[in-house]
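What follows is one chain in structure tokens, specifically the form predicted on its own.
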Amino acid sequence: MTEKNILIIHTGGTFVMESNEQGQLTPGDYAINYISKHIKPLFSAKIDQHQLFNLDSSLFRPVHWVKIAEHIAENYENYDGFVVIHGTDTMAYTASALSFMLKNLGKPVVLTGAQLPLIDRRSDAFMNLVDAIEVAQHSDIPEVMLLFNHTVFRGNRTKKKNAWDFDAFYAPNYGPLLKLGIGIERKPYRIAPMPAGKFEIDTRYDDSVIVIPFFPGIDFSAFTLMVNEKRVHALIIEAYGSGNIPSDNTGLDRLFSDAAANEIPIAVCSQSPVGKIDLSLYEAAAKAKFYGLISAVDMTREATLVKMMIALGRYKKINEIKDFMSANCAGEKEN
């Protein structure tokens, strides 16, 4: 059997943190040596490590998604799989972005992290990384994945659900691809087929997007001002339930009308993690159709936001943006 080559890309997060003199967690510089000494010898694969960043994940910006995608592309021919060590708070956003930027991906890209630092004796970091390398080495799954607590999810389907438990992630509308227990339970019907096209990256984006979560009594006037002053290029509406929209709110009508006049796309996702948007379900659906709102179907808020940023970067015509948002590009939504 040919020896596999795996690349670990370090970006920071709790995984690599240590306590400073004040007892606060801060990124440390010990992880590469620790992994070389304690984890690499467990595998037959040749494992290299590159430190791209060493950031708390709250400091991540879209430019960091681009640099990770570019680094994978630069090393794509030299490795059989990739593991990205990342902070948990923004991992779902990065996983979503990479799933759209890495086009015709034919190799495993596995994001993982930890709730406790690697040097903590109760840390989940060691096992998460061992599992991630195992998946990158042996699964041959051509997807961007997120691995946590012995479970592998499609990256653009995930959300962080718990800040205090090792079982920190889930995919509310799409089950796991793999479960790593005594054996490895594979769900082949959930796994993307090998792509027919040639691998390439497209890292264009425009982050002039705002998310508007509905709540009783919300005032839409500030958002309307932003639309008319062209300070925002797209809106994400977090509607109630299956996409219910207040039908008697004149401020919302004004927002939708002005957005349509300025050719600013509006996508609607749900505040409820489980379920999907159906803009035809309620009386307010006529409003959605009239103003050309885009249903996110069962996409997460994270995937909807990131996908819209990428749509704006790739397309200028509103119909092209709507077509991209409505398409299932990387398994991020129900067909």
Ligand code: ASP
Second form
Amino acid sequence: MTEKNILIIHTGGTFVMESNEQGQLTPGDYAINYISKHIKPLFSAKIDQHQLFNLDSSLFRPVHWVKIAEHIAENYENYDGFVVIHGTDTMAYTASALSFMLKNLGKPVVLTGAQLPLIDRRSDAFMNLVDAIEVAQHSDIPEVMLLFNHTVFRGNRTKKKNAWDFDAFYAPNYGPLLKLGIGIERKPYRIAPMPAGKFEIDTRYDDSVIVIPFFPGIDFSAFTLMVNEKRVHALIIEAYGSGNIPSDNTGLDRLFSDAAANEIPIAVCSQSPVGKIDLSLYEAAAKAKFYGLISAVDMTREATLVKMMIALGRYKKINEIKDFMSANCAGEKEN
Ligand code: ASP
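Having seen the form predicted on its own, I'd like the form predicted together with aspartic acid now, please.
Below: every chain and molecule of the assembly, starting with the one above.
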């Protein structure tokens, strides 16, 4: 492997945290020096570090995704690969957003974080970062990836599944791109091809979207009010199983017809992370089909939500939004 230039972008998370006087974890300022001293010397690659923010990722908003995307774009020509150190709580959302915002990405972007801070003697941070720098040098993987516990996933397919174990992420409907053991095992058939077009960013979004997780007895009237007052520009329904929703008259018809009258798109994803939406399978999905709801197919809730924000930012006409949501833009869903 020829010598590479890698940029580490710091955004915060447990990875860089330390305990405060109350014993709570809070962002610390030791990580850049620690990495320079203990991790950079392990590589022949030239490694730079930029600190963009130092936040618990629960504080992230879409504007943070934009700033990360812009920073990658500003530095795109100077580096062969990028590592983004990020809190685990919202990493799957950021990974999804970057995959849509970085268009025609031709270089590796690897998000990683940790369950224990870098300075904890049992931390997973050290290995996660070493693995991430290793993978960021694989210039032929043009993907926004999420690396955790020696496994690399396509970022927009991931979910945080575990708040305790080092094995904290998975991609319920798309197997890993790479496994890191004593060697690096690739799954080439899962890795995106090099894009034909020129790299560019498109960071437009509109975050007036809400997710409605269905549950037995849910009352839809508050959502109908929001739709009619245009306080929300799109809805994501987290339906049961393969897209099932109550088929009796629970107020859902009113919500769907008022949303249609207000040109408010509605996408349906599932509460069951593994599997896909199929609105033809059950009678219980007929209402969703009748009102022209958009099937998220096998997209995660995270990817569906972020993609809808981006769709609203890029398109005004409901048919354009539906087309974008139904297309496979960055490998986030099956074709
Ligand atoms: N609360 C932390 C964060 O998301 C959790 C972590 O990084 O593991 O920033």
